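Next up is one chain by itself, shown in structure tokens, the form predicted on its own.
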Amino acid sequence: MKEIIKVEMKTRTVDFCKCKTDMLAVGVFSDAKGLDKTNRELDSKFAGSIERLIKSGDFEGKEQSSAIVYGNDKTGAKRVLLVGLGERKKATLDTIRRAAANAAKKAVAMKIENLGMALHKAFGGRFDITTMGQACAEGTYLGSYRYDEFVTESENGRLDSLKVELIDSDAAKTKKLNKGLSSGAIIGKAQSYARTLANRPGNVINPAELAAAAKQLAGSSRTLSCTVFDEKQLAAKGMNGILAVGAGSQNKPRLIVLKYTPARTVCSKVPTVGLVGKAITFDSGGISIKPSARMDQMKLDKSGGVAVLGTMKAAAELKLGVNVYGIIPAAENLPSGTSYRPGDIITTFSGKTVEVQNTDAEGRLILCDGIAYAEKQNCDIIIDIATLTGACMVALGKYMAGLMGNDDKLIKTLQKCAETSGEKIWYMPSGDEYAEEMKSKIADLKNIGSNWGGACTAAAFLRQFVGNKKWAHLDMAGMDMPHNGKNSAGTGSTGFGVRLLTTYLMNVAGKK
């Protein structure tokens, strides 16, 4: 299988006008009155080409837009890539992340070997320069990623690697950029790792193969350990939610438990965090089978689980001072003579019973066992993440994930982390009125509610398994489905959740 594009990043102290590179990316705001200092200096070397291009109206500086000005014998850079930043008053930290992704995406498309970035200069002192360095690195990995490991031939081919330099003429600023780059590169690589696992189809990744990937990840780190429960061990533990969902497939379910233990002793005041990710390696809906249209994209129903894998990878490489469990219930939901059925009653790991009314509401059945396991491991805080409900996508579209929970401080912290990471979330209710809908007349609970508020009732169902722990639920349905290629991540999996959850862990560990 073909290796995904290798990205090499570093910083360099050099004059922008003398920087020798295949392409130099700079930012331009759409409402800027004239060129800023950096672009004016470049424009003088490029014989006024930048200003003429802007005055012609061929480049307006809108977000996600770009234009190229070609150099000459007097210019260090062979090309200058003007990257649109949109309106200055609307700029956020994610603006620079998306701009870096835009530049990297363009560089890969053009087969550029060396890309210089000076995007941070357009923002002046608006944001911390170290944080901008991190955002540039994250954006570079996001935009340069291509999932083509099964493409055996390509008419035009592509380069195997991309070398990127964040540049500044001030050595002190370069040092700060480098500090942010170091963290951003780790997070960017972790997100790319998650994207590759999510993109792999059901005939390549099944529960056992996902467990093997987790073991391989743990084997590469001294601070990660991995335990995998097979179907016999799941049965012995009474994890019948996971077993029921996986009963119809010859690829038997697994519960993957990763544990990150920092090399240094963690302060007793730092909470232990449990991350629980849904990993349905392929979801046909089971007996309540889905329509055939776009069922191929149900390989992405493992995205919550691989987001947890990516986050655990990042936590270990960042050497965060917080104990973390990564708990990933994995199953393949297929119809067969051994499948679980509508009308079945399942006794879950917690002891609560669930009446199955729809086998396509399977995610909550594996998550409830995973959440209950996290609760029994004495995790102080439990956060689950899943492509859980179409109802959440109806409510929020493909623009942000739903956030529910039982602790105001945890909710507010996650909202702040979403702003920092650029992975958007929106708070939604999951209180008693929604929990009431999930009560069954013949069991403790049922696995679907009414036609309305499906994302909220699903969260209310999960809430029944957290005990007295602080808990948050992220319904990322729609966030990791194929996009039209116009967004920063391009097509296929976005790896949503890795940046958000890693930012949260950095916050808990005191690194943010």
Ligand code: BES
Second form
Amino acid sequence: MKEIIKVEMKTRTVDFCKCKTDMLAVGVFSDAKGLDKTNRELDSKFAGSIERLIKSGDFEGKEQSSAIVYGNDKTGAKRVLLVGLGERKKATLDTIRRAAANAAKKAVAMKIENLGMALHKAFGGRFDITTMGQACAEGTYLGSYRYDEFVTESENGRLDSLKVELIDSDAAKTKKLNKGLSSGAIIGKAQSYARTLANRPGNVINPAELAAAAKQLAGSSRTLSCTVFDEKQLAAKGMNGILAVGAGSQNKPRLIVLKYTPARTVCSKVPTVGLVGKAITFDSGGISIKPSARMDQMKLDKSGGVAVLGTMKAAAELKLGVNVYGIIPAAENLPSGTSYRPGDIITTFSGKTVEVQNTDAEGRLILCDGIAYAEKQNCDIIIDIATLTGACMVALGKYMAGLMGNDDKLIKTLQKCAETSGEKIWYMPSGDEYAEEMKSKIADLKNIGSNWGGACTAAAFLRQFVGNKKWAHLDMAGMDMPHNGKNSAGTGSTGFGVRLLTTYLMNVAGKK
Ligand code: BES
Ligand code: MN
Ligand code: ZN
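Moving on from the form predicted on its own, kindly provide the form predicted in complex with the named molecule as a structure.
Complete assembly follows, chain above in first position.
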């Protein structure tokens, strides 16, 4: 297997009109009247060709669009990449992240190894420079990523690495950019790490392999530890939700427990956070088997678990001052003579019994054991993340994940983190009416509700396992769907959740 494209990023203090680079990316708003001061200066070096291009109407500065102007011996940059930013008044921090992604994607497509970025310039003082540096770094990772581990045939020499420099002429500003770049690169790298794990198919990653990856991650860090429970240990603990879902496959289930303990003791006021991620390495539906169309996509049913892995990696590298558990129940949902069946009654880790009415509603059965485990570890805050329901996709489409929970402050904080991280979420209900639908006549709970509100009833099911802890649930089912129009990540896994959850942990730890 070959490695995915490496990204190397740094900052440089240089007048961007003179900056020597293969391609220099600058931002242009669609409603700007003529070039701004800095771009005008650059244009004078390019003998007015930037202005001519814009006047011709060939480039309108729309989001996702770009155009190239070529230089000569006298211009520092061989090319200028004009990156569309859309309307100025609509611009957010994510505009700059997406612009960076757009530029990085273009550089990779054109096999341009050295990319200069001065995208932050167009935003003036609108956002803090450090924050913009972070967004540029995150965007660069997002946009340059492609999953090609298994492509062995000639690709006409795709880049081994992309070298990006964030450029400003003011040393004080580059210093700030650099600070943002450092955290942005850690987060971007963690997100790419998550994407690669998620993109690997079911024959490459099964629960044991995922556990091995988690062990490897923890082995490379002093502040991360990893314990893996195999099927025998799961049986001894009574984790029958995970065991039932994994029963049909030869690849036995695991519970992966990562623990991040910062080097410096954390103030007792800082809550311990438990992140619980669904990792179904392949979801066929089991005995309640899914239709065959697009079933291959169900290799991505481990995305929640992998987002937790990526977040743990980022938390450790950012040295965040917060204790975190990363709890990842992992199983493969297949039909066979040893599968669990509709009608089965399972006694879950919490002691609550569940009547199985559909073996395709398996995510909640592994999560309820993971959540109960987090509760038992005394996590003050539990956040679970999962590709849980098609119903959530029906409700929200592919642009936002569902957010449910039992604590207003936690919900508000997560909503704020979604804004900064650019990973969008939408608050949905999961209260008593929905919980009512999950009651069984012959057990405490059943694993499906009525035909309606499937995302909410699934959340209401999970809610039964959090005890008195603060809890939030993220249903990210729609986030990794192919042709996800507006996202910067391209096809396959988006790594959704890594930025959102890392931002949340930074917030809890009090790091900007
Ligand atoms: N992993 C699926 C949910 C899913 C569907 C994720 C489509 C991404 C895209 C989950 O395990 C599932 O099958 N859910 C069922 C639940 C139903 C049986 C109550 C669903 O949504 O159809
Ligand atoms: Mn399923
Ligand atoms: Zn599933």
